[in-house]
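One chain follows as structure tokens, the form predicted alone.
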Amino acid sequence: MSGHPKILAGAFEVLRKDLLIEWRTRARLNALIFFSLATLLLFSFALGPDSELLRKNAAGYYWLGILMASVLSLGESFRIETENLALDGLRLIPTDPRAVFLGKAFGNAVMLWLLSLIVLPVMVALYDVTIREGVAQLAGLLFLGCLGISAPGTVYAAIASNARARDVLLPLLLFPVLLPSLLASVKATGLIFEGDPMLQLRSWVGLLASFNVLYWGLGFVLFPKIIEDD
């Protein structure tokens, strides 16, 4: 017990560390924002003018353009940790590797939430959405879906950093992995926006807690084996 507040503390600072740097710089938000966003009008332009395709699908095309704009975030999250062998430098320092899993992985999971944010206003308009649960609602579930999203990532993005393809090897081993979690996240989101008659939103959120903690568990066992491997 008590290696917890030492765990806890080294991982706050590497998420102090990675949120100072993205709010000085802002170019890995910015250059997320204009892709999601490019990617829900490519959506809209697929589908052509029938609204109320776009409106009955829009749950699933918003978290697709979440979904590819994270593999750009978790790659660039540990790109800045290669330059100038900075990874390197986090092993020397007398700092838990699993408290570098726990930063990097709620700063990912911040930095998506902040991005799913931002474009759900734009989504709402494309798409002519109607929150019909509640926003509030919503943002809980949104970052619920960011958190399990970024756990198998930051993993993921650590195996791949040194690879020579790093950005294909990266959405090859992310994606079928998060197929589960995907799946509640999109049936919970759709059934904030067109209503849940039937009672189901509180399943899917349950389903949806559940790969949770099933990927934040193995990410935390996991992760110092990697780092060591790497």
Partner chain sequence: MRHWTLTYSSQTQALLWLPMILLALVLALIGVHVFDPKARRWTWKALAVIGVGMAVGQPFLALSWVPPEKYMGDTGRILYVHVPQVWMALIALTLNFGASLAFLLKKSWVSDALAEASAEVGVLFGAVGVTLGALWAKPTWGAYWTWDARLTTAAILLVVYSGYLALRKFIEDPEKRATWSAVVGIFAAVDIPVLWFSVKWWRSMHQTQSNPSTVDPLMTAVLRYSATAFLALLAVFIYQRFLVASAKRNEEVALPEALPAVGGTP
Given for the second form:
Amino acid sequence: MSGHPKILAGAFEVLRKDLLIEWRTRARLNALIFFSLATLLLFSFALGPDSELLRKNAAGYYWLGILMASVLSLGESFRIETENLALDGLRLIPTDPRAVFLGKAFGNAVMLWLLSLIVLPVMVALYDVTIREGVAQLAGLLFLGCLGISAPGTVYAAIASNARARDVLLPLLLFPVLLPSLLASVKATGLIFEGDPMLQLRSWVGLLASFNVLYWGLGFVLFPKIIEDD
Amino acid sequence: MNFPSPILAADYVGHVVGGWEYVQGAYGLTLVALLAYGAYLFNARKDRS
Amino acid sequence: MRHWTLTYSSQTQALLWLPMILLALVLALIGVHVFDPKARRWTWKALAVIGVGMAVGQPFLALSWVPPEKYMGDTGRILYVHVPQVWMALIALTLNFGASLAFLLKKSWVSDALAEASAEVGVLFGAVGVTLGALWAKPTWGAYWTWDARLTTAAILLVVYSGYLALRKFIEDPEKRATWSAVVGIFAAVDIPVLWFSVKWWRSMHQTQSNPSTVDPLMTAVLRYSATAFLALLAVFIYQRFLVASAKRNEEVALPEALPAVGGTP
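Form predicted alone already given; the form predicted together with its partner chain follows:
Once more the chain from above appears, this time first in line as the rest of the complex follows.
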């Protein structure tokens, strides 16, 4: 098992590179924040002045906001690689392609998580939500949910970035596949907002964790097939 | 036991009770879909060969 | 309205075996088709004749021969097309998963063309099946659409595989298209059972409709007959679509070597 530290080190390098590129401009995160805020506002406008309805469905709208932003974020994370054939460069250096997957997917998850944490206070104010089960738990759940989006998201973004009409293709492929983990995230977040008298939260988080294991496993095995040179 | 007969089928399709219009719609849709796809395949095969 | 009884004449009893014999015949033909390449010239034609012939007879059996269903009345007759259509969609999409997996294990244009054919035919049968389900649900449940695990999963399954087909259309390079769509096909196939359970758990307080456990043998026979007819048609469709896909693939693979790049190299 001597390959494992090498993969992890490679993954860390990719992650560092991506976060560094992002940190230099912070353009992506800024754009994502405003985009998801606009989405959250749109939901409240579309539903009218019924604050009870907004509060009841806040978890769903919150995750939809994150999901919409995730498509932009994932697309962008591979656009930086198609510029100047950077992905070919990434392929040429002797890293395991699976390390590229781990680094990219984790980077995307961190990005989405930061976004969701920044948007959280605004969402709480906008939808008049009370967080009953503790902010730390919510933050952990959000990270787990973002991991669930980013693993299949990274695989599909790698495919879509090289195809025609990638902006259409990514959400078309990604949204239906993300549904199981999204359902679990929404349900668990709702329980954190509304309180959990029946102690169901554990099983939803467990479900979300198992989706994560499945998606990350599939991505880890299948990602090399996508970026390998033919 | 009634044997399959076109007259009987027409008799049934004739009176619209208990959701027969949905049954007609369902069988009509299936027929159209299968025929259309068959025709599409036939054309595609002709073009390729 | 006639209603069914559980006693049949020996003549009818014997007739109930007919669908099983036809099913065995169709399965045997498919088997010969798969394992004997030389027989493929005539096996698909035989399947087409059987499929079209049985499909012509199917409405007479399902709309007039079989008595109306006890609880649903005549509306229940939709099930004789709806259920087999969905079965065929599942068979085709399972085939797509197998072909995708086969391609990733060993690259071959055969499995790629088979994946393309089975996905398209599967989406066709699935779309018809889901629409028929909605048509049946309107008079039975009072609405075309309810949040039912089966319904929701089926609809999402269609969206997933429509995305798969769209992806195939958006990539020009045949080898990349084959590899990437195989990856997407595997993600999609693994997602379906997961999705089924998650949707079920999400609204677990809503009980799904339960079927009457005692099914009249006449109805089973008609259902099997319909499924056999559609199975023969499914096999013919997939094979013909496979031929179209392989021919196209051959053209694509032959082109770059045969012709210089249009407009010369920059």
